Amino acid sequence: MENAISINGITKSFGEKKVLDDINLDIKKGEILGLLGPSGAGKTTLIKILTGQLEADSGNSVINGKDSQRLTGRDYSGFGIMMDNCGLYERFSCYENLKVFARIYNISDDKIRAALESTGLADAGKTPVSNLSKGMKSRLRLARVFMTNPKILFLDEPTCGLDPATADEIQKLILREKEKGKTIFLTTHTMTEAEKLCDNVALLNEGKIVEYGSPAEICRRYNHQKRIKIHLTDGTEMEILHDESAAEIISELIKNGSAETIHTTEPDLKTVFMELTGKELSQ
């Protein structure tokens, strides 16, 4: 499958702070690829150079086929950006804001319609921009993004700070663009969202790509202790060694009714993320 996104030795430092050190990536086209790490492992950094905002020091990253150090005004049509940071005009209302940037993409109005219904704002469309909470302002950043209809989908910790329901009601959208085929480079600190959207996550820590896999596959190499927790109809529970002997244990439970439910115990993202640095994902 082709590439929609390829990151060769990409490095970039401040001043003497190295914040991405050699970034080795590809991204397929249809893919949702989760970048994770705590804040201030070079995330924002590395979406930034592939967007063709910030310079890298050394290396080189093609998006679209182009490089992104090389990219003119066309090029920016074939993706989408939404970062926190990214300004929303308080005092415009939501259409307001989208017909912005109608304007500088020659969109029209229909699609900015279109943009509001797609994400749950068709209502909100004359409501101030300062008068939305924090999930709709989200939903209208993305709103922003789809207006595009981008080939390629740059999310900067699209959910951060939002309360479960309104993060749920985000990542929902973000799936149904991945159903389109969209190519969805996603970062994130937040574990399950990870697991719950990503084909595959990179590790990122102190400006190095320490894991990359499908989440599920991360996790079942780090399952060291392969053991099997089984809950019982009596409410206890009990471990047992993930080996041979463990079918004739668990048939015994089943046959004399008093298994309850039955599950291995691999490690997730975050106990993963520690081992390898020592550090909580959600710092």
Ligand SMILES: Nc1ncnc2c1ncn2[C@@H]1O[C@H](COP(=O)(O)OP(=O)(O)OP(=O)(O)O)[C@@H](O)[C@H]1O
Second form
Amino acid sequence: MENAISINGITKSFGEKKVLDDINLDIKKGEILGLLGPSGAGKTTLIKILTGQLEADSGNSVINGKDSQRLTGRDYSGFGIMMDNCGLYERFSCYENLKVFARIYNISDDKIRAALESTGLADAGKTPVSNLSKGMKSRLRLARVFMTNPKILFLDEPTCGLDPATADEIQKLILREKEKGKTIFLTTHTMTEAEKLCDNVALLNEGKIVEYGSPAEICRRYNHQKRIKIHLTDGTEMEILHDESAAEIISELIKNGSAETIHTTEPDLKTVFMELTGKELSQ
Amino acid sequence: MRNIDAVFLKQLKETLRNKTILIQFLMFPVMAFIMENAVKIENMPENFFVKLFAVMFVGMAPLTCMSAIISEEKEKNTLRALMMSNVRPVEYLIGTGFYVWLMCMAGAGAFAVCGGYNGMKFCQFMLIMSTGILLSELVGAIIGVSCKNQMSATSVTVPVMMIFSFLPMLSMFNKSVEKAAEITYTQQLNKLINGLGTTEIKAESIVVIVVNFVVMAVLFAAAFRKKGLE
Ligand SMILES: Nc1ncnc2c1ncn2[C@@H]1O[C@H](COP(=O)(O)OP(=O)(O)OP(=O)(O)O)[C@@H](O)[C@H]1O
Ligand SMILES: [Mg+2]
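Got the form predicted on its own; could you also share the form predicted together with the named molecule?
What follows is the whole complex; the chain from before opens it.
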């Protein structure tokens, strides 16, 4: 299958600071790629470059066969871009906000209502944006993206700041878009989200992609990290490596009755990330 | 055309909720109406307040509205959202500019009614007002395009607007101010409005207005080249 997005050697510095360093990625049509990284890793910067809002120092990116720097209005109407810097009209209600764009895209009112409904904003349709919570605003941004039915979606932290139930709804929506064959490039700093949604994830740290693959594949690669977790009766917890020495330690603990529960832990993306970077992702 | 339409309708609806802009459209026509009816001084020229406020209106309302609308859309990133939805800058400017022009022409119509202009005088008055409104919009657009946010736009708008809207009035009292004011389009509009009904067309006024327009157009092109609508 051909690539919907291909990123070739993108490098970008702000002043002295190298924010992106030789990024290479390919995203196939119909794939969800998750770009994972801590705050300040350069995720938003990469989306800006891909969507032509920012110019890279070197390298290039091709979206739907077209160089990002040469995108025209017509190309943009095939994209859905959701980022914090895409503004909303504060004096307008949710409905009126969508209506502005519905006029531009020639979309019927039914679709506006459907988009509000699917993002859980049906009841807030008449509320002015200035009275919405942060989470509701990001849902409205998503509604705007979904409403126009784009082929490629760029979602910058789509569930950031949402409560778990709403985040779950949004993730379902994203998966539904994927079923329709959409290509989705999303950034996140929550591991569970990446594991749930993404076909492939790229771990971005200090401007470099330090790991790439499907979530399961990456975890398998770091299987040497398998550990045993023991809860002790005094309420503390200890972690030991899963090797020959483990048996001895455990039998000792059991003998003197200080072990409460024992279980093995599989590495998840979180632990992999910590091993790779020595840093913890937020959340 | 659909995009211009969308921008126009959006602005129409938005302004109804935006008191600071709405007030700009209403203030001077209402003031002219009140003053014309309330203040009676002997030997006062006919329609003194209508003419005075009409010129101030031209220098102020279109200018502040354009700069306020553009800079707010920039600050709130809604302009970017429009640009990323296949709205071209020129479509945005036409949609917004047409809206402001229409509202200001409604204000001009109110002045004309207040001054009892009809027939040829009415047409001349509206034509003069329309020219001034377009020029002021251009000035406002220059400010809106070059400033990053509302704060900086306001700090530039206020002095510029003062120059264009108050110089014609101040030049009634001071000869040297009057000389300096000659080069502004608003002072020339002021003269044209005061000479309303006379058939002679003053070449000097036309020249100054055209020169003003050319200068503004060049400044606008430069600002737009540099910043676009980002
Ligand atoms: N316009 C800019 N000028 C200077 N530095 C910038 C600019 N934009 C971003 N940066 C810097 O680039 C780095 C990466 O920023 P970016 O917004 O891409 O991070 P991010 O991965 O999206 O973080 P977050 O998870 O917090 O959104 C940061 O250190 C930031 O300070
Ligand atoms: Mg970011």
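Numbering follows the first chain given and starts at 1. Think of the rigid core as the biggest set of C-alphas that the two forms share within 1.5 Å after superposition. In this text, all values refer to a predicted model and were calculated from it rather than measured experimentally.
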Please say whether, between the two forms, the C-alpha of K66 moves by 2 Å or more once the core is aligned.
no
Comparing between the two forms on the rigid core, is the C-alpha shift at S130 2 Å or larger?
yes
Aligning on the rigid core, do we see the C-alpha of E117 shift 2 angstroms or more between the two forms?
yes
